[in-house]
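Only one chain is included here, represented as structure tokens and corresponding to the form predicted on its own.
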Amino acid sequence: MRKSLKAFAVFVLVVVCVVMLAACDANAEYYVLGTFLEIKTEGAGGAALADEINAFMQETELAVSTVMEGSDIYAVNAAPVGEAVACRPVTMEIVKEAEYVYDLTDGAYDPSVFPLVELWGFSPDKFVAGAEGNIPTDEDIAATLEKVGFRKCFSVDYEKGTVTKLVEGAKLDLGGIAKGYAVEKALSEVGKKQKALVNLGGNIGAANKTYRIGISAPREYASQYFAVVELYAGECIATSGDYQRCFIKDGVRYHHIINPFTGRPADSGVAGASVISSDGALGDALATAVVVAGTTSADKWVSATGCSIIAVNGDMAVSVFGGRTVECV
């Protein structure tokens, strides 16, 4: 009887330990930067760490939001031509990353494309999912194109921490790079503490563990994901596509990724692009550039940055650049 009690006590202790270890894991969800933030942590202190990550991302949104009064980007967009607007260090860091990718992609990624995004009704404050959108006139597109072009429309002084508008009506939007930046910075904190997976609207980062990540199918498919990749510790994956904010009119798909050279939704043949990199901001912006410009320069971008690019067209044909193993499902 004593042996049975002892064995039972050991069994209970093991069960309690397992339950306690499982209880240390945490899943948290927030809303920030116009999308959902999901954080999965493994180990003690996960809930507190998730709150820290969310707080950092909320601060990032306060700096770069196009719609929040008091944000740096809101101030830049509202300022008159020639007025230097002082910005937070985080804003200047993101602008610097944006300028780098703008140069790398010869303008395929352009943070000044926002006036065209607004014209087409795809800005966060205008777009309504399921609504029939309106197609701008050629005249309106041509006039708005005069307000687009990062080098033409803005001057940046990194030493003074200021951004100056040079063209009336020009506007910056860092939404296509800030999410990747925020995920990478969150990883730098998480990576010192525990295993975690951070997902900010499809910008995903892994810390201290390899995770299998599904890539969403941009068209009707047998499953939600068309491919799976392994995301190693310290890496981020960012995905852009023509299926997220879009409307279809007369059989034509119009979407929010605007070609800054034509003023119209990108029509490169790439329906979705994912970029894997240790630089989250780079991956986020470069994914947009691939949708805009196609895969013609993919090898050059991979060589210059060490990233991997996964592109899929409207027929669900997949192209991979950078040597990453991709498991199509």
The other form holds:
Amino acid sequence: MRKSLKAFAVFVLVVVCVVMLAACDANAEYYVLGTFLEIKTEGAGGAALADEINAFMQETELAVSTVMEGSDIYAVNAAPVGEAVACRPVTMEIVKEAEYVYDLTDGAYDPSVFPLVELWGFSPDKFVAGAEGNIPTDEDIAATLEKVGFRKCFSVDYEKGTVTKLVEGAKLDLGGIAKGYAVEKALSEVGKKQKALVNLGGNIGAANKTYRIGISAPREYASQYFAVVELYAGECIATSGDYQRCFIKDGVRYHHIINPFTGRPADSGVAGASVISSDGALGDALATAVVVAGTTSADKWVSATGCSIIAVNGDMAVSVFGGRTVECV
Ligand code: AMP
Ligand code: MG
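I would like to compare: after the form predicted on its own, may I see the structure of the form predicted in complex with adenosine monophosphate?
Below is the whole assembly, all chains and molecules, this chain first.
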């Protein structure tokens, strides 16, 4: 009798511990930077941590949104030519990284592409999923190209923290880099102990644990994912693709990643690109660049940055650059 009571007590204790452990894990969802933010944490304090990460990301959005009045980027885009616009430190930090990737990719990633994004109807305030899109005329594209080109259109003073427009109608857009930046910063908020996975619209960061991540298939495929990678603690993976914000007209796909040289949606043959890096902003911007420029320079970008690149084309053929093992499914 005594023995079975003891066994019962042990069983109850184990059950209670399991319930407590489960209660410590948290799964939170928010909407920020134009997309869904999902945070999974393991261990105590996860819910509060998730709220902190969300608050930080909301602040980042207030600084870099193209559509929120009061953001630095909104102010830069509305300012007349020649006016130096003072920006928050977070904006300057992202602009600096954007300039680095602009140089690294010879302008394939170009944070001044916004006039073209607007012309094609892909800006956050204009794009309606499922709506019939409008194809601009060659004349409109040529005229808009005049307002695009980071070096030509903007001058940045990092010491003073200002951005100055040099060409009438030029506009900045950090939409191709800010999410990766925010995820990378979220990992430092998590600190050294808690295990967490942060997913901001496909920009994913792993804290203090290795997670297995599935990469979405850009076209109809047997499974939702075409590949699985291990994301190590402190790393981020960013994915860009021609399937994320797009419309199809007369059998042609028009999408939100614009080639800043042609003024048209990128047609490099890359349908989806993922970049793994501990520098989330770099990975995000590079993923956008790979969709624009294709994989010709991928080896150069991998050796310059230490990242890994996974590219997939419209026929679901996969190319991998850098040391990462990719399990195709
Ligand atoms: P992502 O999803 O990171 O590839 O970012 C795509 C977003 O970045 C688009 O919705 C545009 O706002 C912006 N964008 C489009 N083309 C480019 C480009 N060539 N360089 C930089 N940003 C771009
Ligand atoms: Mg990007």
